[in-house]
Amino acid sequence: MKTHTVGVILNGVTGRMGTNQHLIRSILAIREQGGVKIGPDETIVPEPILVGRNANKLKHLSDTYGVEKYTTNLDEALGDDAYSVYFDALSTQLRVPNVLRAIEAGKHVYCEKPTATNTAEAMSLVTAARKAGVKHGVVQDKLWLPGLLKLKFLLDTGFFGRVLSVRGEFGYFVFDGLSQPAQRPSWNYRQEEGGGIFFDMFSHWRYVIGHLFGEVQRVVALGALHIDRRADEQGKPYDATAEDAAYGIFETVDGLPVQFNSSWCTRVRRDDLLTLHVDGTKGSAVAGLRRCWIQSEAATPKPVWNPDVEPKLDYFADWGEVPNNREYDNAFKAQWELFLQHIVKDTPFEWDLMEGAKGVQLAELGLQSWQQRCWVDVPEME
């Protein structure tokens, strides 16, 4: 058996995602399964070293996990030739100077999105990574959700027959932190701080909207900042300056409408925190994270308005669910593997630090549009 064995440096690996989503359920994941299988007689293995700025979190996630070796200092393991792959999980702000640390030490970088928190920063990591020659990726996990992935066969196999509209439903009630603890960092509340829905999700509904029904050639969109008194990780309260809600409309290049609402100030009364509805003239599906309804044209119900009296349709009732026909990773882990196999195989990845920017630019002219009352056309990157 052929083992390549790929150094990895994660950085920022003590927060929430960092810790459950790329160092248990991706890195560790694939170890444990022995690697990634590229061959009869060939695999990948992934060997992390654990990066972050408090040594006390950096230990425990080593003593719990079994991790060897871990640091604070990322100048040293930068300058370790056994790793060729840098991993950022920082928070927005911190994201540009250390992977453009990261690219100016030869290193392969994969981070999460945004990658900056403006386009000409996020240009300007696409512009270093291309120079210097190195392989780089952008998280960009929705695409492997299983309700995606069902809802992206639909769309191959002409299910719909011609797409009419998308709406999308995001978000949950993140508590204040004042009457009980917050669910989220409370740098997400703090403009300063590189915080706000718009960036936080906006670059995930560039590469959603772009991989599954066309690119965005025009948004418009409201903002709004509901709840402007929160308490931080402390119980210290502090006042709010980044928008928790933004509300859009993107159009895609052939005319297609898509709807989303991203809410940190919602209460969930649908079927998942993520729901995309697509209506078509031969059908409709409703996704959520998991699972994937459909209503075929001729399984469609004919409803009549009629507010006077109580409704005799039951209208779930006439959605069917698709099947489980085959087994779905973990969506991280399942880009974590592609992007393994294009670092040792060289094998085609498509979603590289130029997709992560388009969702930076997405964001900056949705918040543009909000404080110009406006649509705004999306320009095309060069």
Given for the second form:
There are 4 protein chains.
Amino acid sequence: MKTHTVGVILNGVTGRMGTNQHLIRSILAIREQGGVKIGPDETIVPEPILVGRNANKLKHLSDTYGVEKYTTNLDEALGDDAYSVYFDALSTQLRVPNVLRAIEAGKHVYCEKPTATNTAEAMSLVTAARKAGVKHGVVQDKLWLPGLLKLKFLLDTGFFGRVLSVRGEFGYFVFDGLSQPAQRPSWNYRQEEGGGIFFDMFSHWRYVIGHLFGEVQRVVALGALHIDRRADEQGKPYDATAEDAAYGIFETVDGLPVQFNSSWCTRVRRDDLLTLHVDGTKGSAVAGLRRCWIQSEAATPKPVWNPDVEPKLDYFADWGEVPNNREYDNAFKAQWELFLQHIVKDTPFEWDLMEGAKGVQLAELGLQSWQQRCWVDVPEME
Amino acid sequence: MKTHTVGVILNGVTGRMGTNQHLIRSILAIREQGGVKIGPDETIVPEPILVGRNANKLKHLSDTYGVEKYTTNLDEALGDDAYSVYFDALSTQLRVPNVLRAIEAGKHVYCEKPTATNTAEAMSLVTAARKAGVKHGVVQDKLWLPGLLKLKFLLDTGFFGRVLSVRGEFGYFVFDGLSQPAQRPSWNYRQEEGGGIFFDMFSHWRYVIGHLFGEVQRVVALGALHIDRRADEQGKPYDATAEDAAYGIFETVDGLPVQFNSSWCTRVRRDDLLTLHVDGTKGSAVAGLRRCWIQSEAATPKPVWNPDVEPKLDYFADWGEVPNNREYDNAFKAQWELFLQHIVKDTPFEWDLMEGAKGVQLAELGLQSWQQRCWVDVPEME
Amino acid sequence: MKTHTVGVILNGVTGRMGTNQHLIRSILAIREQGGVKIGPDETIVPEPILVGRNANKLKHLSDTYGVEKYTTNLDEALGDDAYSVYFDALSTQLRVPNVLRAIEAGKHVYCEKPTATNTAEAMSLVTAARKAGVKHGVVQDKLWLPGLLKLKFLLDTGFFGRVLSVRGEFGYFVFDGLSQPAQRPSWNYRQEEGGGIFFDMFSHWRYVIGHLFGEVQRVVALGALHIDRRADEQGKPYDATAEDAAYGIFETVDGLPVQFNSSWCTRVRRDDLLTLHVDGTKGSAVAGLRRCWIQSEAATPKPVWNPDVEPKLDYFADWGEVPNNREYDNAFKAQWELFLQHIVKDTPFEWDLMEGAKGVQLAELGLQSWQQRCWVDVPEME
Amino acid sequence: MKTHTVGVILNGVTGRMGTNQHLIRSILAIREQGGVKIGPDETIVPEPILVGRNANKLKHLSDTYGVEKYTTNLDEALGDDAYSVYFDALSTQLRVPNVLRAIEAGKHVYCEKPTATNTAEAMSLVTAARKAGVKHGVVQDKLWLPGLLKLKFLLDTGFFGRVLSVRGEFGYFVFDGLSQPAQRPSWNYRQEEGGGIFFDMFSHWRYVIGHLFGEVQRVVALGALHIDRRADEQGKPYDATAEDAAYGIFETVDGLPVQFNSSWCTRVRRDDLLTLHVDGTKGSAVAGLRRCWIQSEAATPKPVWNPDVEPKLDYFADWGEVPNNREYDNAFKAQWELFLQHIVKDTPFEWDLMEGAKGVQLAELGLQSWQQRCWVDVPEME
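For comparison with the form predicted alone, kindly provide the form predicted in complex with a further copy of the same chain.
All chains and molecules follow, beginning with the one already shown.
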């Protein structure tokens, strides 16, 4: 039995996402299952060291989850040859300098999105990583959501015939912290701290659309700062300065319209917190996080518009569902496993810093479209 | 008992909408109920004469529904003092000249939307009617849909707190006529015959938004000709030339974002063929044609994003519904009754030719926005 | 308004099928709806005369349904120029001589299936009709069953991808007349009177398979005389001599396997009295008489074989259904309307005596396959 | 308390069936329950030794399930007097030589089906075992399926009156491995590796039919290679060369028709993955893996063929069900218990190598029938 041990520096892992999705559900879950099995007698086992500024929090994580090593000294970790991978889940504003340090130290890098607060800086990471010849990746977890995997399956097997249009709805009602505690961090609502829904979500939509439907070519978006007074984690009121909703229309290179709403101020009356409705000549689908409903051409009813009587059709009943024919792993873990294989076996890994930069770019262009009230073309980078 | 008899010239009443909605469900239904009761001892009874080009069809209507008078000679009818009102449900391209003739003959006019195929001509009707001093109205039936009346009730009673955003979805899948018979007339899909979803639906959205949420100030829209090969009423294939979907974002004068999709190429997975989702600080609502679902601040759940498990919340179950505390009349009839009262008693009637012209204007601007890929301001008219 | 009156001699119309399906639900129903509309101002109206051996029965039909003309003298009717069409619903053994007489009299002929009791005689009708230059048709009603029309729609729109196999189940339990009254005529169970399920049903399967899936090229069938003692319409016991079940496998010219069971001795536990199960690469369907259930590739579950626990999948629940997007007319009437148009306007009508002969041929070959325990090739005729 | 310990050599137990059905659910389950109780104070306890070629896999099984003994040296095990029984669940192609070695070593033998890849070799096992005077058995698990036990109960208690016909449906949709992972091993679809549905399933149908309805006397079958391109366990595409469906008709010595379809390319719309529909004069039944539905003569409805209206009968609702009046053990374990008693107490055990050879014979004849397009008689063996 051959075991490849990969030392991984986990920086910024004391945050909610870092702890839950990356440490517990990815790195530790992989270790628990005996590593990533890459052959009958070959596995990859990640060996983590936790890095952060708060020694107490680190110790607590270490104790709770039995992770032996941790440090507040990033340089020390970067200088240790036992670690070949640097992972970054810091707040966006800290990402660029820290990832650059890791690249300079010759580490392979993997990081959360958005990779930077503007396209130029995001591209500087690409340039640095390429120059240093290290491997690199960016979290694009939505691609491994079971619902979106089902959608990909439908696309790959020709279910839709020709795809006509896509409509996305993302969001839910984030309480303002005044009447009830908010369920998202307050920095999300402060522009000066890197908040705003454009940076948070358009960096996702870029790869979701690109991967499923083709590259985004053009965008028009209307942002909104719906709720401008909120209370923070300590219950202290503050002025929200970052937009909390974005109503966007994208066009892919093939001219496919993708209308996509993102909002933290909407009450959900649909199948899931994120839904993608795809219409095609031969069938339509609505994908949520895990489930995916379908209606083929053959099952398409003929609705009659008659407001004088109660509708006879139940517009949900005549949809079927893609069954769970396979197990679906945690989306973050699924990507981690691919990244670790990329590191050890040099398998292809397309979700790199350039993809991350494209996400930042779309967020920036979305904001521009809003401020200038115009359609914006998406220029090719490099 | 005082009875006001109002002679009404019904032109273009052999078409589907004219026959069903205006003749049968409005004029004849009003006559059947004994007229519009406007006081304890006072009613208005419309006295119709049917006008059209096909004598056979007119005779058939006359026989079937017991309408005594009909003629193929419009001028004769216009010259008859027994008729003070001219109603027009001709195809859009014939509307302007015929309505103008009626105005010149001194008749009050009432007509279907869109009132013209371009804004200039729509305004010419306004000018003519004002100059002639006749009363005028335009069908804006969506306002009397029970679902939208319920929405108006919610707005009027302050249910929403501050309204944050509106999202509209209209449409269903119109078969292409090749695999199965189409359920809409083929001219809808031919630009050269006045087809296209911008003219058909934006002329509605103008007054719906204006009436419920405030005047539209700006629009961006992306049209699409999704299915460009269809078969007509005789099963003969033709090239569709008019757009069959429009993805739009409106801004009202108060900066309210109203995102609105209109499509004849979408399979319906929502509450109704038309839904309006309104989010406010204090509550949200989703209105369909007849029903209206609500979720107040107090009932708003706190969803948790966890794609690793099946969602625990049913995002439909925690919505309530506005009850049917009143009877809802046919929308067309409701507006006819108001128009007849306007004629006889000079009661206010705000849905006039100017409102109709505004609908035409928005359709035109929507098309312009699509072709030029830009936001378009909505100029004030007059 | 142009009306084409077509005189139709209805022979053998006092039987169950003749009265119900052909007289009442077809000819009279067509008359009631004002004829077959073939243009804006053009219709075909059939004008029937009833022919039979029993004057009393004819008079009763005439009185009950208001059909003025009837006679027991076929030659008289055949000699009357007012009638251009001869229809035959006599028992099979009487069909050939009567249809031949009609052809000799220069009438167009339309008749029930099977057209004869053997292929040679069935072909003699073809030859005679062609020689006389008259038009001809044979009832193939199953093609207009709503369920089979839906199946055709699925085939035409490519729902199945590549069709892999077809399985048909026809039948129900015909009581033996001893314990409870039988629901089919006793001659069906007597070989010497033209009974037997091969002649009754294989004459259907020939055109059903040919029309939907391609020409039958080869057949193997096992007949069975399951219940050999029955009681007739008068409750008198008799020996059944004709087979009451046929288990067959067909191969089309493209090598498609079509396994088809026909039985009057089976208790029904399936969706309908006749079901066709079609499996394709991209989807499967099960059609009944009116409904049609579908499961696309995308909705196909992954069943697990575990007899130790109750099955978790409901193997019916994950099927959708083709909606009733159109009205479905009575199958017999639908074919009558096409035949009348064929007579008057010379529109194409492919279900002619040759098609009828092919049905007889397959019945004959099925019997041969059974008796000789062998596969039998289906020779091309003419 | 008298305990008979029976040493059992389990060869080929690292495969899916060997591990799950024979090791875990049979041998270990029997040990866990304290052995096979054959009298108030007498039990039989099997004592297994695991044999295989992969020491790692054996060790893993040994560790996981606490089976102390295992070896890669079959001869050593065969030479050990502690083991009187040899069990074989190797792939079919390895079966004959290994079972012969065990017989030569004087072991009683028990093995999976099919016992060989052709009848001659299957008979050679019979001859060898008889000559050596050892006891022998072949897995015929379907007989102990709860659904089939219920069917046997109905047959034994005369529920059917005279049995008229049997129709079997087996199968489900095995994914091709290209669009989704296949749920069966790829060798099943390669003729050169002993794949094909004839060998897999006809070896079952032989004993199922023989045991329930009488010996098979004659067979006609049409095989099909529906899907000829698949992907294997590693996702690598390959050409399928073995038939994946078999449409067969059997006749028993009593002339009972048994029509039986077996397919890995069908979407399931029936009560279970395997169903047997039996019609008799006095009643009918449909058996699945565990459940069995019944309709007696008295409950038989009289369906009416009227395609003009929706069917009034629900053809499933008027069936009853055989209750679970007893516990049903795992089918494999049930047969193991009988075999162990046969070994220790010489109780009758009819499912021997001759029965196994008959299964192989029917598979061979089915293939012959398909290739020669003919009925094939089943010759008696010995």
